[in-house]
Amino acid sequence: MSEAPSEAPSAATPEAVTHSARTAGPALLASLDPLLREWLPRQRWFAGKGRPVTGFTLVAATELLPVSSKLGLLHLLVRAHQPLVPVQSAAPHPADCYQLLIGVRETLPPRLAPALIGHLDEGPLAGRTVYEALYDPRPADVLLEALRARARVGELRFERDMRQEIRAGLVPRLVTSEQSNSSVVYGDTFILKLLRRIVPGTNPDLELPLMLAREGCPRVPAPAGWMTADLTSSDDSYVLGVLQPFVQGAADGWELALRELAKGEDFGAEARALGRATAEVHTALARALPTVTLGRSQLELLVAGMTERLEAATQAVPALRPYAPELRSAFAALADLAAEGSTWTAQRIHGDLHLGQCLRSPGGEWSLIDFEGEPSKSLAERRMPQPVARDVAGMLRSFDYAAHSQRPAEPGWASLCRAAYCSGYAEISGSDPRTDPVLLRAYETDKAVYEVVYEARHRPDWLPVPLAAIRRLAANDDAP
């Protein structure tokens, strides 16, 4: 049943807005603190599992609908504060910065029962309760609108491509299988990602598909709006969030794979179509955006960085210790091409690249998505100009995980489909990654030390998936 139209407004606008809550913000906080200390944990994108939240700082806050009405909505960011946990685990930092959504109302109504944070006693908000505001379709409108406004809340700044219609009255609904952030789906015609964890600088989720754009690149889908902070208190600005246009229909890259093999079905032509798509993207930022050689100084600080997280690794999941000299020889032997003069082109990728960034189109066309990078990684490093094979190897990977998935495995529809991803990322590039043996063995066995260290901490009836691919890439057997 629909709730009376009165009870909040159904736009953002800069009139219809106020941001009084900067100045209730300490106080405001102070009555969230016990709220969000058990309800930040248990959330799919909060970071820093497994440590308790000692505190927290407000960072801004902004009234997006007054809370005074009898729905309100408050956009926080705040520095939730854990101990600190050894280097070598790529645990987040100790304060990391968050973003929330809160929505305010006297009570629930029952279909907002599994967003509730909780019911505030003291504070600005006494005998209000306060609730994830995404599950609701009016705040997540107010988002919409704020975007096809190009509004100024506080901090609080709303873009858009104006060449791109966003037409009012897109009904939204949350997306509720979201991992490290949260999305909101606006009648099928637009998705909001909002990121979670934020950090100041250019976020290459937003960077790089503004670029790819402006390149004429149809295998990402162009930005239509984007949301960002501008906090007055410092110079950093913050990327909060990204509108593009939804792919009606699009199956995951993952699921569609995982359909395929279930149903025993060869996926040979769409992972050759997936190659060639990578290689259309990977084409395109070499165009938009400077590429560097990588000689043998930087060739060393890499292999030192995977070796390094090899030695951790090895100290974190005693299972990966038998294999540790031979998998030390793929950086090793990376490390010795390097000091025979061996160079290497780096530019700006994908950067967390496997089957669940890919969408296929109904119509059969590829498109590749969230381009935020490895959120363990400091923005600085996700930015960094890479080699290629870094991103073919994660999706290396993602085929011998999906083969892995069925029991029993199925070893020999990955082979197939490696072979058929870089067949098709040659016919684009010119280039086929499976020429540089070294370069690539050296990048999936980084990337399947990484996915034991995750299995063992998160999911360990997992773990034998990628400890198949350590004992193959260790005897240097199979190689892409």
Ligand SMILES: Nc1ncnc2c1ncn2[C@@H]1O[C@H](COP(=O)(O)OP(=O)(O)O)[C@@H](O)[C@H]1O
Given for the second form:
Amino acid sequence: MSEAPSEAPSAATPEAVTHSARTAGPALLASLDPLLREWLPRQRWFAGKGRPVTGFTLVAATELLPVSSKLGLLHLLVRAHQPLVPVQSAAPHPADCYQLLIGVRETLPPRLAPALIGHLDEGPLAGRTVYEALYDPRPADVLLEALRARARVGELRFERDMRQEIRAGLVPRLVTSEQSNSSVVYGDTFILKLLRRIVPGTNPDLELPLMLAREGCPRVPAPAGWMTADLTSSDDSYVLGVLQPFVQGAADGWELALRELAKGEDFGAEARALGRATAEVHTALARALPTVTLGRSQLELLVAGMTERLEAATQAVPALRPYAPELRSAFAALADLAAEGSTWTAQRIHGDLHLGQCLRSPGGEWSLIDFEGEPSKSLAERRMPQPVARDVAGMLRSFDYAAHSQRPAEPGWASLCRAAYCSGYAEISGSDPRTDPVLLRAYETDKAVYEVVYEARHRPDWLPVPLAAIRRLAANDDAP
Ligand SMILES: Nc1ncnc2c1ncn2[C@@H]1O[C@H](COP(=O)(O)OP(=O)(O)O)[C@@H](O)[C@H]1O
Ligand SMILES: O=P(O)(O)O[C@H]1O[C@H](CO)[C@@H](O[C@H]2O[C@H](CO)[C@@H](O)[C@H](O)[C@H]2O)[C@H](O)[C@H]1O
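Could the form predicted in complex with this ligand be shown next, to go alongside the form predicted on its own?
Below, the chain from earlier opens the complete complex, with every other chain and molecule after it.
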């Protein structure tokens, strides 16, 4: 375990982080406004890509280190205003709220150059340079210290599980891989995920790992600390960040799958272990939180949602159109089963499961991470009980993705993994997902439709991967 280098700050005391910027906040934000308008849309985690930012509203401002001192740290929650896209214009759409950590210095040392937001000539920060503070070990340390100290700073609350020891002085480093949020690793011991687009209410990224820890499920790193904002202007609390034990030397399932594919090795044993891990998590969630039975009316709603998403996707990606009738019947087949009296159990699930959300420790143990669900959906939707087949379908699609990202594609590799994963799942849960092929096909189809839109928007080169699956699903030739 590494210790802080001598340039890191002495551990911040709760007193050092008790200065609230509520009154100075609007003036600070006004001076930052032009810089943030330019900087925010360039961030990987910015959710409103493709539309300019036209202004900001302050939700909360907290000085974690006084901005008047040599090194300041300003915590901001801001709403970013953007013009509405035509499809949204009928309904009011609240501007997205983002969590920002702004460092304030006179000059930036060269090592912090990539973190630069800009230099201010006017306003309360005139003559100072502002930057993304998470690149800087000193402000990052303030967050860990606040969690250790269970600090209350303005409207920010830092909490921890006292049963987990969090040592002072663990050296922070920002995770630089592509992420929807931002994470800082402390001394290879803990990882703090700071949510970027934040919403009020219970966030499954904290809720579910806490529940699973309480259930004694070892497949998910147990939260050691968490950060929330309890705003005086709102009844709801906002989850801002979660600290979890860092799985040292871990590789994610996607990297490992590609590595094995490149070596021509099969991944069956790992896929089976992943099936078992998924079922362990599902079993624990079903014990911890309510399950419900879905009957005809609920299935009709579910099928209507899938069909609507398909219609929207065929508008957005014309290449889907030739397959739409068969895909619609994949969904309709589910509604038909419900009409004949079939019912399904629904429970809390991961909600966005794929190989990239699975970490394997050097000892071969699998953990599941990132229980945030699909960030584009509302918290209420993400927290709804759903059939476990939805997570299973996500993983089955992921094996298919890995195999079809190869030249030439390796469909046999995918089939083996998909079957092994379902067998592993059945070993723990007692129920093999393949025994409900209509449900599984509907969920795989729904996911593949989502992927077609995702790839068309974000990675057009990848579009052939989900489109190939769409062809197989339309022909009902893709069962695991
Ligand atoms: N507990 C952990 N141990 C080791 N690495 C982790 C852990 N949690 C997350 N990571 C790493 O951080 C990355 C981002 O985490 P994730 O929760 O998926 O964030 P995001 O929602 O921003 O995508 C993961 O891909 C993984 O590599
Ligand atoms: O990063 P997120 O977890 O928010 O997920 C989004 O990006 C994923 C790609 O990074 C995308 O996943 C798709 O590609 C993966 C390979 O890169 C593959 O393993 C997944 O099965 C496939 O869905 C995901 O759909 C998207 O929401």
